[in-house]
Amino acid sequence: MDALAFEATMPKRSQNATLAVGPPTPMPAKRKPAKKTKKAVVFFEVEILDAKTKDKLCFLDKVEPNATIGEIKSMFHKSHPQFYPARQSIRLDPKGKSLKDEDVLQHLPVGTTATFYFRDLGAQISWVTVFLTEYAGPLIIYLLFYFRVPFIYAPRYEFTASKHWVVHLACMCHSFHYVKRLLETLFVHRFSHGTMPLRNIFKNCTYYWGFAAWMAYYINHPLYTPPIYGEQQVRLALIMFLFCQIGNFSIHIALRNLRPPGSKTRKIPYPTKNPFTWIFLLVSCPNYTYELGSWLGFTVMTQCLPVAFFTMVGFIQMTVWAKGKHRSYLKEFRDYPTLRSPILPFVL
């Protein structure tokens, strides 16, 4: 049989058949990804007591550990709608300091069952509203005396103008000061606290409005006499007043630039390229230093006793504020410059 005939008698293999060489090798099994073990979240239980009576006001269950005091205030507000967050003071101790809204629960010295104390701060009002009210009042009140509207002085002096040019200059300076304050409130200042107690607006307005009326009555009085040293005294006082007003505005701009919009971050203020800010080398609160200088200039310009008294009272109050802020800087920043004084270089 020839080769061709022998091949024809053999069974045909499939074209796809392969020669088996030994047993088939098994395919490697796919490994299942290891399951990630989830960390168990430890929730907190928050108990809020009245700081005066120690009565339980609210119990919050399953509070997340990264919850802030601000969020806890919002939870408390849901159960006590009359106490909105700005009205609440949450503390670790009944007589302790209020906790900040940004404080995180798990970072506070409390256990998983946390006890806080609540104190009602009373009705609140925004700082912007307070400032606009207490600054707009003196501006309007002073102008009423300047134009000598009826029922202030004798009828024959109604709507008459003073013959002394220093009276008109004092009106311009006083008006400039409070217009500046109003504009700074609207466009410059960034407040770390959004509100203040409503009762404070009556105290603040009494102070600013009352002193404005007292000063304006004597400066614009028909019997007012100009300063003893005349024009030279007025001009020197005007230079001092304007210099300090520019300095005060420069400090407010520098402080604004330290705090990004919407934040409550605090930084050490340092001098900038503006020469009016170089006083930061010696003083912690130069805005108060310049404010004092402005009113000293106004006192010398008008030579009026009520203005001098207002300047003295303002200096005492600003000294209290400056000392408090200076202590706060020293406590918060370890590298705070020790050469600085609160309000007056090397003195106070």
Second form
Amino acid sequence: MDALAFEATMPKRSQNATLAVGPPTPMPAKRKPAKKTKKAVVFFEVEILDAKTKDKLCFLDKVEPNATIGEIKSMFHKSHPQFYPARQSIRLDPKGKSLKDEDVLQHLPVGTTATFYFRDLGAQISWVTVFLTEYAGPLIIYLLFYFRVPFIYAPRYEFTASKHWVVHLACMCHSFHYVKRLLETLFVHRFSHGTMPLRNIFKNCTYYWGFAAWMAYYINHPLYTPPIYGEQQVRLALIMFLFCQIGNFSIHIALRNLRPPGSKTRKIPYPTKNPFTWIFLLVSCPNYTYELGSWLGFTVMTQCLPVAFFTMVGFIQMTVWAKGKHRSYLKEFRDYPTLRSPILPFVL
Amino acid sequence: MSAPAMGTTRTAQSDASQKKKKGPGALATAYLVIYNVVMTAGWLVIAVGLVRAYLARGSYHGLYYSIEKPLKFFQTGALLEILHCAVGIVPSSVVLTGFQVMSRVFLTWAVTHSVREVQSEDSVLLFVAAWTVTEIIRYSFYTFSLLNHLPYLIKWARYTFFIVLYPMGVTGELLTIYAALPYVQKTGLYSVTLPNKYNFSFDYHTFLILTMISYIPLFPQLYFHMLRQRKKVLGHVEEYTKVE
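Can you give me the structure for the form predicted together with its partner chain, which would complement the form predicted alone we have just seen?
Now the full complex is given, and it begins with the chain already shown.
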């Protein structure tokens, strides 16, 4: 089986890393002959140079022709223990794209002495770790404000409860949302990439935790003003929120099912029997569409401007991701449905 | 922060005249030349205005009022530079340029204009003077660069004057914001309190303090970056005998 799948062009920052499988691309011209003949196995020599300084970092001889880049990374790691495989970027060209772990040595356009260039991606951290940390924060932080722990509001409000039932509802919705995210991270998502740069965890946590604190402060404030249109407004918003939560979850499941466990295959997602997935007819990234809907619902439910800001910022970021994903799909699949928009049907 | 806007990205314009560049087309270049000439002229007007007012009054005090209008006009006009980057006729980062221009506009309108009481402060003159000299040099630098006839003197000035002007400007800005604090607190300027139907609050006084604090990490970064740029750009003098 030719392991040369299409180079993933998906941005690494994407929240939902589950991708669809693509058809294998044609093999490069210089393919080493299959080992059917009685010829002895031709071992490869691999030299790894620094992409910037061109220094010779490592020389490996007697490398199996069917060795994968992943295996070569392990070998490189042995001679350079500080560069664990996840932080290695190995490429054919100093300015070229990274080769994938699954790429097989003999299928690459190299001679029997292969020259690769190495770039250090910097300290890495696993996606799962980042997700769990960035989602656990809002869950806990919101609850701190909800229970009005000391030093947030005036001392006479410590550990008091809000008199507005919408505030309790909002807490339940917010908590439910992040518990859902945590569980999805643990049990649903199938990530393409194992790791991301370490600095992302600080950036991401600042964003999630910061906004969570900002929103929670106002919603749980003793001077909180409930929605103008009262129960009607809250009920409508709640329905929208729940609808979109279920929708978002349905999409995550659908995307998960596109990909066999442990694989990184990419396929075009299609609507399934679940009506919540029918939105795939119109949109490439309905998980983001539903996410926007959830937060719009939460904004209307709480009638809180900081929530509106959070929704808007999230929408901008998700649109950037959706457009990138949409472009990747179009590039990878000739027969990609033309009716689909990245995130908003017909609009965006 | 209204540093003399000599960010990294600007050097792309100057170095680009030596390397092959896919820069602006002929029409865009003509427009940019006009823009930069107009801005140079504008800031010269401000400079002349300051000098004349000083000579007329005989003191440094209260010179802001004599150049208030052109200052507002030309500093606000710099917002166009964000557009230039966004459209692509200037090879600078939109975010970086946006940040620099917005910080200037913020100081001009949200601090100096809005808090009348600080307009007679000497700190205002400090940053206005710094901005004026910086901008005259910067805009003439761009003008000459676009026309491919950059006198070494202008290049040198651009990468040298900031050493004094930048700290001078920052000092003026910080002192002005600091002077504005008590009035902002007293009047609750631009502030929103709870309860309200948007469940939102904003304390401009705290915001100004946070802005001042943000200078601490930002100023050294920008300053040292410019020092590095200086070494890179002026350090190559021995390599070419004449400019362009």
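Everything quoted here is computed from the prediction, not taken from an experiment. The term rigid core refers to the maximal set of C-alpha atoms that superpose within 1.5 Å between the two forms. Numbering follows the first chain given and starts at 1.
Inset, instruction - Determine, after fitting the two forms on their core, whether T225 shows a C-alpha shift of 2 Å or more between the two forms. - result: No, the C-alpha moves less than 2 Å.
Legend entry - Rigid core superposed: L105 CA moves 2 Å or more between the two forms: It does, since the L105 C-alpha is displaced 2 Å or more between the two forms after the core fit.
Inset, instruction - Please say whether, between the two forms, the C-alpha of T115 moves by 2 Å or more once the core is aligned. - result: Yes; that C-alpha moves by at least 2 Å between the two forms.
Legend entry - Following rigid core superposition, Cα shift of C58 between the two forms in Å: C58 is displaced by 2.7 Å at its C-alpha.
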